[in-house]
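Take a look at this single chain in structure tokens; it is the form predicted alone.
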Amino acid sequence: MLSFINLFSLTTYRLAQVAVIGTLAVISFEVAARYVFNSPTQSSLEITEYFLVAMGFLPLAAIYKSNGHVSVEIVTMLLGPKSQAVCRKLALLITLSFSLLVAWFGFDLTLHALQTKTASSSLLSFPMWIPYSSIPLGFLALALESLRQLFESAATKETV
């Protein structure tokens, strides 16, 4: 189970990296098309926006795993070790609950877009379930990562 969580987290992180590279490729192509060939494209902004959504949501678990998210520790640093452990577990439970909630609604949104064949209103007519899917995938990965950390803290018998 833990190896699946690590693999899922790594996969979503790698997909976010692909989105970064894709953004660089689209922007580079647009610059060349506009300034070298004097023939700009119509869809580069839309594609870049979809990549930005992926870059924002897909790496959530990997960032959480490396403690890269913003945290305020001014109060918890004043507490004793037992209270800090309780606060950490409470934060993990809140993260797990919130991320499961967002993943649930995100899956519903993605499924609705897939079933209704929702597409962008631009000339590209891009199927919207594809960019929408990065939201539930990213938050599901975050939920699984917080669950992994909860199991890890229980297995190491963190002071409570």
Given for the second form:
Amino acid sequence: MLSFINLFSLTTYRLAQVAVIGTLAVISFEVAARYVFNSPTQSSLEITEYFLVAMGFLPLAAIYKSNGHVSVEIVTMLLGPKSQAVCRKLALLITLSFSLLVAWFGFDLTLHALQTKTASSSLLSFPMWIPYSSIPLGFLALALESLRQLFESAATKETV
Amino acid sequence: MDSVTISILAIVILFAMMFVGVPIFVALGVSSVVGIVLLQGFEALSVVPGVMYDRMASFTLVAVPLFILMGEIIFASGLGSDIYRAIRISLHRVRGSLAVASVIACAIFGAMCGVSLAGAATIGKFAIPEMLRAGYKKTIATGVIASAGSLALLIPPSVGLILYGLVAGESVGYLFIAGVIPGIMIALMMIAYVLVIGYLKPDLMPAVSLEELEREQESGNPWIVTIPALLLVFAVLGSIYFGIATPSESAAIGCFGAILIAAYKRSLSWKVIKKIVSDATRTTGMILAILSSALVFGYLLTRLRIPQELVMWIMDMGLDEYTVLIAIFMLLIVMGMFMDVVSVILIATPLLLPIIKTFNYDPIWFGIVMAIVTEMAVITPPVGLNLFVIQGISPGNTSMMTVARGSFPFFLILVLAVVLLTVFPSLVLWLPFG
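Swap state to the form predicted together with its partner chain from the form predicted alone:
Full assembly next; the chain just shown is listed first.
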């Protein structure tokens, strides 16, 4: 289970990295096409927006794992070790609940787009379930990561 | 439940969760979710992913990851040390030359990087030890870097200005151009302060020894890479100013220029490239996570008509515009003392902008002033991001209060800059609007 969570988190993170490189590649191609070859493309703008959504949601778990999300620590730092541990568990529980909730409704949105074959209104007619799926995937990975950390902190207490 | 009670409850939940240590994006998301449930019922939560998606899939925002990527490439290339060395060698006759060079190097670095940490960390890593070696007082050496590093929040390309532009619905290009004169003005004010202190209290900033300077000059001409870097800055900002390229396109141009400079400096190994992409992904993800939740929070505020209620409440109180402005600036500074810059901009803009518009202030002007106020926030304890960074990279035992004490005169400079820009708003608006 643990290796699955790690693999899932790593996969979503790698996809986000691909999105970063993809954005640079697509915009650079667009710049060259427009200013050098004088023939702007029709769909680069749209593709980069999909990449952007992937960059926003897919790396959530990996960033959480490396404690990279911004949080206010000034109050918890003033507390004793026991209270700090309680706050940490509470924070993990809240993160888990929120990410499960968004993953659930995100899955609903994605499934609906898939079932109704919703596509973008542009010439590209891109199937919208693909960019929508970044939301449930990213938040599911975050839920699993916070669950892992929750178990880890419970196990640490038992060892102590 | 009425809208005022729901909004108070949402804000109480937001702060309670933040103080428990919940990541800000989760705290924002949960308080929004609670607000939406209280307002429209559980079923209404289905709008949450839709709101996140619709408002985030914006071409304006594409500039964010690209400018972050550009900053990471510049950061990894070691260009910061070349810029600093080039300036400090050129200014060696000036009293306080190392501190002046630090301010200029941070300003130039800020014109290539969208976040304040990179400039402060990059320049500070070698400038602080050098200043301390030359006999500079620790407060000056650390304070000048922490404060000048914050210029990146204002000097374009600034990620904060892109986010403000998105939430406020203003042109990012105009915001970038509007930040140029205030950015240069504040850098000059900081330099002037350093020069005056260097003249009045020479023991705080002793002159650099000639031997050290000669040794420095022997290690190659740093202008060889500094000039292309400056040309890159002009290419990026010039293409936006003259309407040749959008901010996202100019960011891509900037990335390619940065790659060329880094390749020339032979600082791009496979390992470094992987680290650049990894760090850019993390920073982008962290910012966009806060943005996505802030968008849902903004949606809730709009449904509750809170900005309008706030405007009416202030108008009913009959306060004059300067009292309101001072209250707004104080609120932003206090928020910045506990939150990061991105959160401050994303939470405060939808609430405060309608008030600013009511008093007929230009939203572009407010974006720039807000960026300066957030600059103050990163050098103000207890949660001043630049203070932590400088404390971390300073040699020996440097307390955060030492850095904060050194930054305080620069905090006052930023206050003076806000006053100047409020009295003379054309300093902000002249360049974008003529």
